Structures are given as C-alpha cells and as structure tokens.
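Listed next as structure tokens is one chain, alone, in the form predicted on its own.
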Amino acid sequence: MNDMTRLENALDVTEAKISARGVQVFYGDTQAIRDVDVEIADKTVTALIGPSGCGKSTFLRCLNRMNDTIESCRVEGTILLDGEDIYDRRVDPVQLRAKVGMVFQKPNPFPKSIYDNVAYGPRIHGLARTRAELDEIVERALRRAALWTEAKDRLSEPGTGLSGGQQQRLCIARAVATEPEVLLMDEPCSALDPIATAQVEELIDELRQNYSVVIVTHSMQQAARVSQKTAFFHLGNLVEFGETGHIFTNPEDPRTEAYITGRIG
C-alpha cells in the first residue's frame, strides 16, 4: 500500500471538523512543514506525536492562525473548519480563536482573579448581557474544567495563587468559556506533576464529549491513554495518521515503528 492510499484510508472526510490539505509552513527560507494532509474528526482527541522540532507544534498553531503573530512565518495550503477556509482574508483571526481555543505548555493565567480569568473571553466577545449570565458562563466553564469545587469559594482571589495543575485547569476553563468548537493543547501536562497530569488527562477525556481536541504531546504513553487518532510527524513530514491503537501496535511506516520503539527520537 503506498503512502497516499494509506493516508486516504485513515481520513474520513464525512466527519471531518478540520481538513488540512497540502499545508506547508516556512520560517523565512526554512521549511518547517511539508505537504501535510490530515482530517481531524469532531468529538475526538487527536494526538500529534514525534521528536522535538518535527513540526507538530507548528502545525497545531496553524489551526488557529497563531503563526500569524510570527513575522517571518508563511503558511501555504488549505485548512478548512467546517468546510470554511480559515485563512480566507475575510476571516477575523480573533473570532477564529474564540472558536478554536488554545491551551499552552506552561499554565499562563492572567494576573487577575479566578473569575476574571474565565470571564475575559466572554466579555471581549460580548457573550453575556448581564452579570448573572456572565456568572453562569464562568461557573459552566469551571465545571467543564473540573475546577468549580476547588475554586467556587475563592473566585475573587488571583488565578496565580492556584497550584500548577489548578492553573492549567483554569487555562482550560478560560479556553472553553467562549464556547469553542475545537480545543488545541500544546503539551499541556509537560510542566505538571504526575497527579496533576492524571487530572488533566481525565479532563481531556471528558472534554471530547463537547469538542474536537487536538493535543501535542512528547509522551507516547499520554497519546496512547487520551487519544483516539494519532498523527506521527518526523522532520516536518506527516509520516502516518490513523487510529491510535493501530499506530502504536501495528504501524505501517518503519519510521513510526522506529520512533515508538525508541530507535529514533
């Protein structure tokens, strides 16, 4: 089976939330990603794995146009969200990022109260007409991020006063408060201890009931635990994409097998 057929077998166009075709990314003259084709399903966790510098985080940042903020960066190809080109000039990147939320590697709460951290996005996008509506949005987001019980009596306290794991869940609450459709996570557990990591992984499994989740992780064990689909990147190429169980137990490409067994990485 050739590479193209294999990729086509893994891509289910009918249920794609995000469809990427021929995506290439350049930083100045340096090409970071080559010809990436991938379909990301709704209400599914898709893991992007591969060695450091292989292009997985660069590709993730294409999905909500975070690369727009890097002057030397150029993105080519097509990325569709629900069939609409997110790089169309008529698309407002700020509105796009309300639909495609992002959680970063290190917890980065704003220097504001827990309440104001979560309320920030809904206020900017005018999602609440009254304080009562805003209260409801904040509570719903904190509940979705499994933080309501710990935070409900200290909403006026600074978000930076929470533990690392709680701060990361606060950032997840902040991301889901604008009712996004897709949630991007760039190594969300790499700065957390094992207990906090387990809590966030459990949360990711719950979040996929409402969102399409795309997670970059350096941990193959984490990818195996939390995702249904896995994409393996190597040297800027998407080498293999498919069901997580299949990728880890019966990879088609020798490079995937070499990475999973620890021979490259």
The other form holds:
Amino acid sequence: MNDMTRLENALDVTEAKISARGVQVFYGDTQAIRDVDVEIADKTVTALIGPSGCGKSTFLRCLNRMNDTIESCRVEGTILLDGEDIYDRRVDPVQLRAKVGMVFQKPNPFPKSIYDNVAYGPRIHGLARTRAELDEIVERALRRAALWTEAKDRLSEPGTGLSGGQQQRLCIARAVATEPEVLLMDEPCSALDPIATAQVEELIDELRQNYSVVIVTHSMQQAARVSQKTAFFHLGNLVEFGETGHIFTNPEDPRTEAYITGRIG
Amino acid sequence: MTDRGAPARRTQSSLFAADRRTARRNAVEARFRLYGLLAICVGLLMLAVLVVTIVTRGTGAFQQSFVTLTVELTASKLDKSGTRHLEAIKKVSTFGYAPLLAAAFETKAADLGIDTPLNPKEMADLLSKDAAATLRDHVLAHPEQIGQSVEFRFLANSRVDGYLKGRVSRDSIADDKNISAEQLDFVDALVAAGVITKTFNWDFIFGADASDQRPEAAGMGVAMLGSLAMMLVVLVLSLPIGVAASIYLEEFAPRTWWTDVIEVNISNLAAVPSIVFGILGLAVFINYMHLPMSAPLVGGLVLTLMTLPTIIISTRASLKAVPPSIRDAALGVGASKMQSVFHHVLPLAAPGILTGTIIGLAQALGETAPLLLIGMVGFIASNPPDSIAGALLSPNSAMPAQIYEWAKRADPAFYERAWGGIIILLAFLITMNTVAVILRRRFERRW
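Alongside the form predicted on its own that was just displayed, please also present the structure of the form predicted in complex with its partner chain.
Next comes the full complex, this chain leading.
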C-alpha cells in the first residue's frame, strides 16, 4: 500500500521536485514572505530574483529548513520534497539537509584541509566504508565542482588557503559530495570576481544534469544566463514565476518589468 | 556671480599651510598621544618598581649560609650501652647531641687558631636550631658511623645568615639577645677560613616550612605540593563543567527569561569577592559535608567555584567569536547541531578556551583570601604528603597562604622568605601565562 502511494507520488511529481504552497514566513511579528507558490522542477536551474529584502533568501532557506536555526522564525504553508512535507513533525532537518545541499553567499570552507572539507559530509553520513571509497567520493565531488585539476596536488592543504573562487567551488564540491538531490545556492557569486563568477556559472549549468538547482541572485544577467525558470520576489510576494526567457523578454507584471529594466530595486 | 566668487576663495588656501581648524585638530591628537604615552610610562614605572623591589628583597631567600663542620660521633654519648641497638640510640634526644656540636666548634677554632672569648656552647649557637636534629637523623640512619668523625654541612643561624647577607649589622644587634659582637667576630674568622659559606638554597624551593625558631630551615616545597593538588582539583572540575555549561548556554539554550537570569548571575559571580567563596566553602564543605579542614581538596573546591565564572565567560566569548558561517556550513551539509559544535566550533574556540582556563587557574593559584577561611594558614606544613590521597586530604598550605604566613611572623628572616616565596609564585604565574600564549599560537597556526 505504502509503496503504491509512494509510486503514485513519484509519478505525480516528475515535473516538480519541490513544490511550495502558500508559504508564509514570519520573523517574530513581521511577515517576511506572503503566500508563495512555487514548483521547482527536477534537473533545472531555478533563479530567485528580486530587490534586497524581498524575501528570496528567506524562501531559499525554508527549502532546507536552515531557518530553524533562527529562533524567532516561523514558517507556515507546505513545502513538499518528492511529495513529502519537509515541515512534518517526523522530518529530521539533519536528514533533510543531506538531501538538500546548500552553498552560501560567502565562501565558508571549514578551516581544515581541502580533502577533509569535501570528505566531512560523506563521513558524517557514513557514505564511505573504506578510505579508498572516500577518496573516490572526494575526487568525484571535486571533479564535478571543476576543482580537481587545481586541487589534486594540494588536498592536504587548508581549504582557507584557496582563492575566493576556488573556495566557493570547494564549497560546491562539499555540498555535492553528500549526493544531494537539490542544491540551494544563496548568491554564490556575489563575493567573486567576474572570472570566478564565469567558472561557477559554467559549473551550475553542468550541475543541472544531476541536480535541481535553486539559485538566489542579485544579477539579472546571471539569472538569464544560468536559469531555465525564474521567480521574481518583491516585498515578500512572489510576483511572477515562469520560464526565464519569458520573464526577461515578456514580463506579465508591471513590477517585474520595472525591476528588470532597472526602475525599482 | 557665485561661480566667479568660488575659485577666488579657493586660491587663498594652500595645501602647504595647515589652516586653523586642522592645526587645532592636530594639536588635540598630539596631546592625546602624549597622554597615552604618559599612561604607559607610569604603568611601566610601576612594574619596574614592583619587579626591582621583589627581586632585591627576595633573592636573598634563595641563598643560605652553611657551616661545614667535622663532628666526632662520640660513642660514649650516643650509645651509652655500647650495643648499637637502634632503640638504645633513639633514647638520646637532640639535647644529647648538642655537646657534640659544641665540641666540634671547639676543635675547629683550635685547628684554625682563631682566638675568641666565646665558650664552645656560644660558638654552637651560630648553628641553626635544626642542626642537632639533622645530626641525630643522620646518626639514626647510619648507626654504624658512631665512633667516627663525619663531615656535615649545617644550616647557620638566621642571624649569621642575615649578617652574611647584610640584613644584620653590628649596629642592629645592639638590642638583639640572639647574637653578640664576639660571635660576629668569630663568624668573620670562620668566613675567612671558608667554614661558613653561602650557597644556592634548594631547600627553600623544595623543602618544608619550619617553626618560628628556625627561619633558615623554612622552604616552599610542601606548600607548592598543596597548591599543585588544589590546581589539580580545580582543573578536573572547572574545565569540564565550565566548558559544558558554556556550550549549552551559547549553542543550545533557547533565549528565554531563564537563560538571561543565568547569564547575568554568572557575570555577577565573577565579581563576587573571593572571601565570600571562602566562607561558603567553610559552611558547606567543612561544616556541612564534613570534609577535612585545611585539606587541598576543600581549597580546590572553593577555588573551583571561583574559577568557574572566569572559564565560562572566556569560553562563551571564544565560542561567540567563531564565525556563524562555519555553523551554517556544517548544518548545510547535514551535520547535527552537536556535530557542528564538536567538529567545527569547539576546535576553533579551543585556543580561547585554553587561554581562559589557564588564566583562571593562574588566578586561583594566587588566591589567598578563601584559603584563610578554610584553614589553610596558621600551621606548619612540615611533612610532604605521602600519596595522592594524602596530598588531597591531609592538611596542607598553599603558596600564597605560605607567603602570608611568613610575612606575619616576627623574625625578619621570615620576611625575606616571604619575598622569596613571591618570586616563586610569580615564576609559576609567568610560566602558566607563557604556556597559555604558546599553546594559543600553536593551535591557531594549525587552523
């Protein structure tokens, strides 16, 4: 029975990896997000854009329950990952975060070696039984993050010694090492120079083949370059959500148009 | 119109000459720097005065005058029965040994051809009151030497010692019944002959305290062991309790009215005078729990109470200093709260925790007031403890309490030892702080 319903669910959501319905977020008494409905498709890049303070990062952090660490934060509505409500009481956020990885705005490698940075997730989740397996996982993750050629000879050096762009790719490698299904990226390029940004963007495009990626960005060009779907947030509301090409060329809402043409922001 | 006026005004001021406002601002800044420099100079001056005073007054304690004498262990006096039975030899008290010392001095004076009006007993008064006991202990340990002549190094009397160090002068002995000008003449002759010498005094560092009459024999060693035992108790209790409390408060506890109250009270505890902890220890540990009086265990418990707030405050500060991005990173890859704390936050905070702990320990090491109340002063810690349990439970003193005790006693020779004790205590504190700095550097480099 159970398996049957699971199967149905799975069939049901081949389109949507994550579906958020009526999400409201409060910080204490102030409401940060109002009635957000978003369907995030598998193996696509979804960009969340909008002016500062519009709630896009807050929404992103709802998707792996990072908001739980903020005491005053309260989330209402439902967010389904493969049809399962991630805010259900039975869900352990730790388990959820293994499935929904996250890359932060500022590169934040652990002050450990490059190897240990990548191996940390697999270690705590018991993904490798032997050292050789772990080595393989680390290599695969670093390759996916396009860091292997640069880092393979200095795996034992501290990750904090890398350049900013390399650090961010290391963080991406660390996030993909646990084999997540969804990768959340909170302005991953805002601390990087244009060259490093280009590398990370290229990387995001490659990651799309294996994961569904949700990216928050301030740069509309970046959203246009890397994403297939775009959601525009304004003052805590989801104003418009659709195909990236459609949003940027033919926005339906005047606010979206105003934002992408630079009149609000 | 205004456009024309503006360039004209601008040409009047030159970058090469400071205008009035700038000159005034620079003067204020220069004055402020001067005040700062002055403040630092005053601080350094105080430090220099402190160090110079301590060193000049205290170094004397590390040297001690010894008299080298050949004593004939006369069989007829020490073993009247002639059987060499230890029990029979033990019957002779230190009074029985005193004549031997006098006789030894007499022969020494005769050998060296020193002309002195002193009688042999007065000569023997130059020795410490310890000397007869030293001799007796030696004989009891080596009864086979009875009948032979053996060379000994006896402690000189504190007056003689003071005379050699310049503390006692011929003027100052006018009212002193313990030593006479003739005895000093004799001392001069013995020093010239090399019988009385001043050497480094290991017994001051490793020896036990001595009674009022024998300042020359007093040492810091047993009190040092007392302090060590207390520090052990403090470390074993306050580090785990303090760190666990800090981690809970900083990382896990919800921000509620209760945690606020706890926080405020921990800060308040850090400011509570140490004597309050002392009287608490007296009431709770000794009167209520009936732990032994004067025991380093009780001292350690009291000092633990005192050190805990220091450790908690410094641990929380260093936990807070760990960037939140590290916690996010750990949580982001699916680490549990506890994993993120123990794998990432705690190692980063460790240098700070370590430093806080060592500084807390150093503070506890120098603490005297609470020890007064639990009875770690006012008696003579004459025997080193024989086991770890003994070190914790048998009455002992501690370094600062010992210093206080010495400073209280009448004989100026004890006063010198109090300063010497302060040098030892400071050496410990400086060592601990240096270790803290070195450990912190090393840890930080690793991360």
